[in-house]
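One chain comes next, on its own, written as structure tokens: the form predicted on its own.
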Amino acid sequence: MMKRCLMTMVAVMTLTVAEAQRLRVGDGTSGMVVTPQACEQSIVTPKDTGRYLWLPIEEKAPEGKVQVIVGGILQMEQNVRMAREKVDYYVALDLQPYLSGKIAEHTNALRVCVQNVPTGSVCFKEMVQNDDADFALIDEKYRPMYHHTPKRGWMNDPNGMFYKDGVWNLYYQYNPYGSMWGNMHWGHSTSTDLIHWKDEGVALAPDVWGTMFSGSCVVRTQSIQNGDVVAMYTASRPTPFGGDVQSQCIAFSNDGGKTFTKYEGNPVLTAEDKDFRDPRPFWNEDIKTWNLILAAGQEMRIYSSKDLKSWKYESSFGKEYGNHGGVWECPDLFELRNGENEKMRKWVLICNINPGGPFGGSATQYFVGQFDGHKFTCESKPEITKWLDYGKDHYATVSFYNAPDNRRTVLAWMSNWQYANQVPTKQFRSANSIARDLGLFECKGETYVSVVPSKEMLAVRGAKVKQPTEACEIIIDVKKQAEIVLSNAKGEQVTMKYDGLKQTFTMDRTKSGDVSFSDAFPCVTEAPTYGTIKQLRLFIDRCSIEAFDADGKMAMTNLVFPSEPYNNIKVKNGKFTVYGLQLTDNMSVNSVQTK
């Protein structure tokens, strides 16, 4: 500690006395003042106007700490990679929450403390304060055109998804203060068509119980005593001795999920397990009570409750079943029916796992069986593993609560923990898959979950075009042996092969474009087709390819980062049709442009 303080003093002494006392930042007219202190600490005094304090970020910089202090009381603390030598992009520190209500009495005492950042760092000269929510947005070539992405910052697991009053609500694991994992909040977006998304800001922020890890929402269609939407989430707090304490908390919303009030009796469920997280509550009409499934290490635990506050342990599932190559996470448990055979009613337990995926890293496995409100019974042999998607980039799959028309609609995080922090985007990282609807089918005595693009994707199918574009759908009628090659003028290509004899489908992205950021990225993925395929549906976006058997028996999702869009397709032993997509970007967070 002493050594670091002495080094900081040397850095301060390289400034003039006037600069060390009061360093005006930004373009010289911003009105903010930085007061350097010892031990790599500086106090930023914002000006009286301007909602957003824009923090300059350098991704290679070590994390510093940014604190908001009002009237001498700490209001917020986050880990931020403040720019030391160069600015990669900006993130917003929203000052409005600290200038309202009782805190407004201390407006003149609002300070931002930056710790563990040398005083001479470039961030102190490049800070900006204004009211422009779109300040310095980067028009990135890999930002998807019709997949949901955060406007800025990092995103991973989808959380708390529900449908209510014609609106699809998506929450997600979110770092507003950088494009790498950390500072977990719940971001929030809404949509009326599952294609165009509106950024609703932060719904849940860290508190005394910890950062906001994954969880779920339920809507007031049953016996919720407070609010029309209830969120249940994991709060994760580090301990002085290493590791985290993870506990389950709830929050209530009276405005359809836009804002939440955390329950003053939190946490509502605790355990001594190291990994104890990702609660998924749901109303079980068969037993007229709430059930809860959550992940604990390499098993799923099931609970019951009458009020969402007091929970009774019922049973556990997982020992010796499926893949145990990593930690079990992000569970879901629901009943499915076969659309063609209403008598086929099965319960499906979704279990996301990291690592342990079929081609390394993270993936989504599932189990089919029965659930009586107390215990889930898998109908398959323990050694059988079933994957929902056979690509490298399909994880944390969960479903929307209360979806209309008895649909079971899901979204996934479209990345892989092996390289999620390194993919070649900048101001944002990660997208969600397109929405998918689940069903059931049988093959050789086993019941499997079918996966098809949600019907909303048909609504944006446009006119036929001759060749692929950066955002399109391709329909391919295939024979027993087929090969599909997507390519561009740079020689970058993705090769897909269907083998009707072996009943497999493969996708090779080893030459797809930029694969240099991770040794785990270039790969060939292979999926069983559970019978013959007659037609494939490919959804191409700027950085992803999602392949589906039109009948729902196979899905494969892979990221790609070509230097320019694939604009050529060749199909051997098949016929293809390319459709453009009719997209609009008003009210959308996935078509951000630089002002």
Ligand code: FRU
Given for the second form:
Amino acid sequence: MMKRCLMTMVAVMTLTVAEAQRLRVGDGTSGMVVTPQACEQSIVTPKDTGRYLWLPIEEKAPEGKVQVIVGGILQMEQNVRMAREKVDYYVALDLQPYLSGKIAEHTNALRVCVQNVPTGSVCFKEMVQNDDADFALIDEKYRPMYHHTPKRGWMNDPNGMFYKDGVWNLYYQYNPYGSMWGNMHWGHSTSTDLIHWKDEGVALAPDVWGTMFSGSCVVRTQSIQNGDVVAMYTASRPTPFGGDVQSQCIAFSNDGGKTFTKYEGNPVLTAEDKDFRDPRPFWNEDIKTWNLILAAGQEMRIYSSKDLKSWKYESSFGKEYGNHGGVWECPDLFELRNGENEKMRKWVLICNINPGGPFGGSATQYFVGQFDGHKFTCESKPEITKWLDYGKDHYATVSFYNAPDNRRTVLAWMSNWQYANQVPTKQFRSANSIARDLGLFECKGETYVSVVPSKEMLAVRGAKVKQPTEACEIIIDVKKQAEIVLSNAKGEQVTMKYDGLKQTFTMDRTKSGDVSFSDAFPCVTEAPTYGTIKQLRLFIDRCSIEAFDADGKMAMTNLVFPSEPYNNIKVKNGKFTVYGLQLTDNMSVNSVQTK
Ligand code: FRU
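Could I see the form predicted together with ligand FRU next, after the form predicted on its own?
Let's see the whole complex now, leading with the same chain.
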């Protein structure tokens, strides 16, 4: 430790005395002042206008610490890859939430302390402070046009999704301070059509109980005493001596989910397990009680409660059932009704697992059975594993609470933990799948969950076009043996095959474009089709292909990174129609673009 400090002091002393004491930074007019200190610590005094301090990021740099201090009191601390040699992109440090009034009234008390970043690093010269929320946004070629993405920063699991008063609310695992996993917050977006999403900023930020891991929201019924929406989430707290402690907390919202107040009695549920997370509470009308399912290692635990605050353990599910190649995460549990007069009624337990997926890494398995409010009973043999989507980029699937018309509408995170941090985007990472609606179907004595694109996708279907575009839907009527090749002028291609004899559908992305960022990326994925397929629906959006059997018996989601869009399609033994999509860009995070 001593040695490291001495070495850094040498670095500081290579600056002139004036530089070392007061280094003016930014674009020359910014007026912030950086005071370098020993041991790679610098104190930034922001100027008195501009709520955003733009932090320059270099993804290869190790993490430094950025702290906001007001009047000597630490307000927040985040891990940030502050640029040492070159700036890849900027992230915003919004100073306003830490100040009770205008910045000008606080400049005397406000400091931003940067630790573990050498004082000569480029970030100190390139830092900028202004009021421009769109500062230095990069127009990225792989930003999807109709899939939800964060405006800046990293995203993984969809969280806390619910529908209320005509608005679909989507929260998500979010790092506002870089495009790699870390500093987990809940970001928030809303939509009235499940296609165009509006950025609502941060809904939950880390606190003393830890960073904000995945969880869910419920919408008010008589049994919630406070708030019209209640969020339940995992707080993951690193301990000073290694390891993380995970506990379950709740927060209340009185404005439909825009802002939350954390419950002062948190945490509401603790355990000694290391992996104990991703709570999914729901009102169970059959027993007029709240139920909760959460993931604990390689099993799911079920609880009950009258008030969402005190929870009684009921049972566990999972030992010896399904796939156990990795940790069980992000559960969901709900009843699906199908058929004439909704005669078929089954409970479905969603279990995301990482690793252990059919093609490596993360994937979503599910179990069909019955649930009596206390115990889930799977109706299949333990050795049977059912996957919700047979692509490689479909994870953390959970459903919207309170969706209208008894719909069970879900979103998945469109990536895979094997390479999610390496995919070739810059200022943002990851998108969610299109919304899908779930149902049930039967094949050879087993009940499966069907997956179809939500009806909102039909509402944006536009005019027929001749060739594929970067964002389109393709309908293909297939015969027994069909082959579909999407390609571009660079010779990059994706080949899909439907084999009606074997009853399989495959997608080969080994030559799809940039596959170099991870050995785990190039692959061929294969799905059972559970009988004959007549029509396929493909959704293409710059860096993703989602393939569905129109009847819902097969879904496959894969990322692709072509150097230019696939504008050519060839189909053997089938007939295709390409549709453009009618997208408006005035309210959407994904399509309001950039400079
Ligand atoms: C799943 C997961 C969750 C956890 C979250 C952390 O992708 O590992 O289990 O809550 O991500 O970001």
